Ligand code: HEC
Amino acid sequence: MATLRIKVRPFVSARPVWLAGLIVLGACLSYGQTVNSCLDCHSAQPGRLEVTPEKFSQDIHSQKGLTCTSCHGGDSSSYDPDQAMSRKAGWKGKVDRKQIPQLCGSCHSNPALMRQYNPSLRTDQLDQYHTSVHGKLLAAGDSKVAVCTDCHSVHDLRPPSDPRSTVNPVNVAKTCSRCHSDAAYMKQYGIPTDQFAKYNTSVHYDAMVVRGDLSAPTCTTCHGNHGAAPPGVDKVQNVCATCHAFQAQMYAKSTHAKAFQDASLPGCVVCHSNHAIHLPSDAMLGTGPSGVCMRCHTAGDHCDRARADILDNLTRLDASIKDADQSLRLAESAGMEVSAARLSQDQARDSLTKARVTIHTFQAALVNEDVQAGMKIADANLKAGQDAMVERNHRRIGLGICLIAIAMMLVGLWLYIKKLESK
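Throw up the structure of that chain alone, the form predicted in complex with the named molecule, no partners.
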């Protein structure tokens, strides 16, 4: 009871002093909780030692409540560098590149730990990494290959879904190119350094980066991200097949599939390339510089004849569709009703698209089936346009005759009136 009195008294009598004390105490307590000597000191360090609060606050680990010591160890409550960065306080020292996968894996390969934060997050990145060309070479002592932080960055590491992340699908190619386009850096390996430059000219780059179609592939879609090994020759077709199923099914049944496999040729890539995949056109079937068939076939053999036949069919259907289009446009601008025919032109175009897929059977007869279906529609539409013009001409002649008749009638009337007046 007495103690209570002693406490209450000053509260009543010396209120401002008490309040000030409380504020200082509160400040001290919250200061004690968030003090981070590592961040405070390193934000003022020069060059590569600098880690600022602005940068670190962007990091997913910081946002999830982890801090410098979660990865580096040490005592973040001490401003004495000898104490803060002492081995006794668990400081791990300068981070060696070769240790980085183990460091990241110490949490990310621990399902029990990771589940507390995000149950849907995979925990196989380190295992996968060990199977990749990067991981194998690192284990063999080559520290020039990519480790976790080369792809993910460090201290401002964002989840892949963040558009600013170095591993967001749109940014991946640039991240890989830091090494893979650097001819000097890659010199000792003797592999090409043109993947990024070529990929940048491809339909896939155009779809993903220019048109924002995230269903198009970037480097890691084809190569894997953690198991970053190139698909073996026999797996190349599988990569393309995951998205281009129709072409892949037809190709799989073709003579080429077997012939290419026997010759260890990489399937789709033989004709389309791997990184510089461009918009295909009928010219690929031609004998000009974009032609791909004559690289292997001889002029006049049965394969060349099939090639010429396919090309001829496609060209004819393409021309027929264009003729029909023009004829319908003409009829339309003459005010004739041809909307039904205009609409069915889409079906003819679909047949042409289908025929270009059927090419992957490399059988002229099958391509021709699609072409014939399109031809029937295009021919009918051409006729519809022509008929409409004939009809319009009939109407014009009819109208002309009517006008002449009316004019004659008016002249007759005028002459008649004149005659009456003169009387």
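Could you please show the structure of the form predicted on its own, as a counterpart to the form predicted in complex with the named molecule just displayed?
Excluded here are partners and other molecules; the one chain stands alone.
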């Protein structure tokens, strides 16, 4: 700011120049432009101190009419550093990291104030933050933990609906990874730093980023965002159940639910992992590398036999559905009408899907009920395809006989004509 001091003070002693400055300033104001000495100065600053009008214009606060002084205080209408950065004008300067949550909360925790800008925005974020691991560590003096600006950015904050926002659902995992994937930064906390790498291999990442499903889980879906934890969050199955409700109902009927009542035994995670959740398959019930049951159970015990029974039933239904599909496709390609059977195949597939969900009860009898319902439909559709092919064959034989009869009649007619011509 020393260069500004040199430029400003001659204005006081040089009356004509000062008047010219007023004229220029008046002209600017007449065109609806607002003086902002903060941006004029910081546009030319290096590195993190640089804040251009273009950058700040993208900020949701700027778009709502707030200015630099709303957070930093001071007088942005003056180019005199002594006045622009006057403590009497409320100048705060650079806000200490420890004070950032309280500063943001001074507006965002005021319902009457926030109602003027966004009535739908919650105003309990600061209270939530105080309940979080980040908030508790900050209150204990750890300034390395995340504060509002680490996640939301500083001078170019965008609403979560903006794809460029650091807290847009697609970008949340990457935002969290800036700290949580930095092994050196996280060393003192003794927690893993491979969460982001594992999440990138998960079915959740594929749904969110690859297929663009914004309802798919990301970090904040399971861990919360500002901090307040939902009831029962100490048990991972309760977190998973917020989306996978039907699986949770099935799981509640299982012996595993009782065995994993202790929070130290993370139910769903035992089989599905946490961050690297891959698409489940029937192979998880097998004894190969993808199998999960035998990590805990002993070969030949009651649970192992139930596992084998469930896997066998699922395999039979899956094979029956594929056989019926193949039979119906063959009949359809032959021109036979099998649309009703093709449509009912969806019901067979639904039964297979339901059976795979019912696996979470770990009760072979319940799984078999769904399997048998699907087998009944698949077998009927297989027969429909086979019957259609039998009918096609009958039609072909009948058509062949008709063609032969017509040919014989034509030959006979030709011979008769030749006989008449010879006379």
